[in-house]
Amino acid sequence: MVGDLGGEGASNVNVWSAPTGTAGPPGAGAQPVFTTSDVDELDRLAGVREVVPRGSAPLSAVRSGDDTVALQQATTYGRPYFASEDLRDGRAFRQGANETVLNPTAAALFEENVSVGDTLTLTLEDGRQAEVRVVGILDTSGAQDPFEGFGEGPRVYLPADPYYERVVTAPGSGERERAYPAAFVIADGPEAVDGVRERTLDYLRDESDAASLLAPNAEFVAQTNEELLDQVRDILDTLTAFVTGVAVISLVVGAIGIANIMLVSVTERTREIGIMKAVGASDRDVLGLFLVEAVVLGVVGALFGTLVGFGAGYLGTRFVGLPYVVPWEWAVVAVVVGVLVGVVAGLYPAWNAARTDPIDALRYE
């Protein structure tokens, strides 16, 4: 999702409205105020390239066939949003259809995956029931919007018309129409977002139905996608910053205990040493048997913990719902790091060990 929101996503605005001083993930706190007559007149401003408005259909259940799972909700569009190469099969949804457009891990929920032209039966929330005929398959489970997180759970697509049922009476209208809790207006450009982006929140704070409809401690929230990227790099680098501390912290540990097993082995071995070095053993022989058996320490420890990391690792994405990627090229390093500190912390005791006198040695009891 972060390479999405640097590439293709560099013209979307997203614009919420939330509490002031709601902090959270984009779209935290956001209230249903913006009108179709605001989406209008947003797509009207200069730069704007396109407007599409988002909300949510209440769910309870899904039904293909005579399997049935749990749901909670569908994403709505009030506009076409998914391009064609979206789309691993199909296409898009039209507004005003009982259509639906699925992520991988939705179309995988049944025991027979569902396809392009099947009809699945959703639930609503107050208990009614729809069929809606299955017309694209995503070509990907991951996010298809900053409102989702970053998440690969199971995702169903819906129109707004007919799905998206939050409805007010416009200010400006004084007409019941749909009203959304975010939209993304999309510039001609990512040098015209900025521009975009202040002309958004202008119109907002002066001439919407929103500006009528939002809360009195509310405000209007409009993020590039290039400030939430900004966001994302931030919680990555305070991220990494606790973890290469806690791996020093390791590193260290480590160190002193492979110095403090080496310098007890060599306590214990001091008479075999005093006996290699009777029968011909060099300083250089005996430096060396110590520095390989702590490096040894260091690569079963570092191949140890590579493994552990790698588990940690996946069930901490299953948890949170990311994806699981094997950093191979971490592992190479950690094994590399594991003989760096083997050599540095076996240095001095197998240094002592090679400096014993071999008749002190021999008379160690």
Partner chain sequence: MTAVPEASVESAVSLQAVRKRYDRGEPVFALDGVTLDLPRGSYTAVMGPSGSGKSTLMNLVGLLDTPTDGRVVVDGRDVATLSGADRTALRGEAVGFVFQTFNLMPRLTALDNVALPMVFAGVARANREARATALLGGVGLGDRLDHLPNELSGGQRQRVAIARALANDPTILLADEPTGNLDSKTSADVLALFDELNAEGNTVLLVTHERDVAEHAERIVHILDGRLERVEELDTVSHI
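Form predicted in complex with its partner chain, following the form predicted on its own:
FYI, this one's just the chain on its own, none of its partners or other molecules.
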């Protein structure tokens, strides 16, 4: 698809409007201000290959045969958006046609999986009904553009004509025109993207319908996918630092826990240590016994922790909608660190145990 964040998407400028001075996620607070004329004008700017306006159509339900599911909205694109490699099956929808493309999650919503050629009945927000033919099923349920956010929920895609119904009287032409909250301005290539971004903002601020339609406290935002990726990277870096911090704290707490258990275990067994030394156990024998115990504790803890980590990671990524990747090298690191922590934390109590004077230990009650 042309909205890919990397590769082809490196030529994209994502345009929307936002309340002045806010730095929310893409599309946050966007108003429907970009008219069809604006889209055409943007298309004519130097270095612009294509402009895809984006909006959403409010729905209340989708029905397939006798099976009805609730769905709040469909995403609409005003130009061809999906490429054939984005589709598992079928083709992209055409503008002006009663056609739809579903993501796999949406196709699986119904008791009988929907496939290409089936007809769905959409119930619009205001109660009107529309019949659309499924012409394509997407390859993945991941986000199809930067405005969708993460998450793999069910999504229905429609052509803006006829399903995007937000219209205004365009100040330029005086005609009723569709007005979109967002658009992708696609440059001829990644090298042109910064110039296109500048020209887009200049045009929007100075000459567009959008400039007159925009609320007083709002401004235009034009962000390249590169900038967007940087933002995402920043967030991920912060998240990674946070998780690492939590892991380090857990390790420290775990080490203290092991040391404490070992201390208690040594104290509880003072008498047994005395007996062992009285029948010929050397300091090294005793040290070895307790070290083995600490290591076993560390290994068991690390393995258990790793399993819990895999589980939590799986649930967490399912919840946020990110792909689940098992970081085997980190699992190995976790086990090794667990064992090391066991040894280090067990060293002091073990050394204490080994030094115990057998007479004192035997007298210990």
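Definition used throughout: the rigid core is the maximal C-alpha set that superposes within 1.5 Å between two forms. Residue numbers count along the first chain shown, from 1. Keep in mind that what you see is a predicted model, and the values were worked out from it rather than measured.
Arg271 shows a C-alpha shift of 2 Å or greater between these two forms [criterion: core-superposed Cα displacement of 2 Å]. Annotation: Cα of Ala312 displaced by at least 2 Å between these two forms, core superposition.
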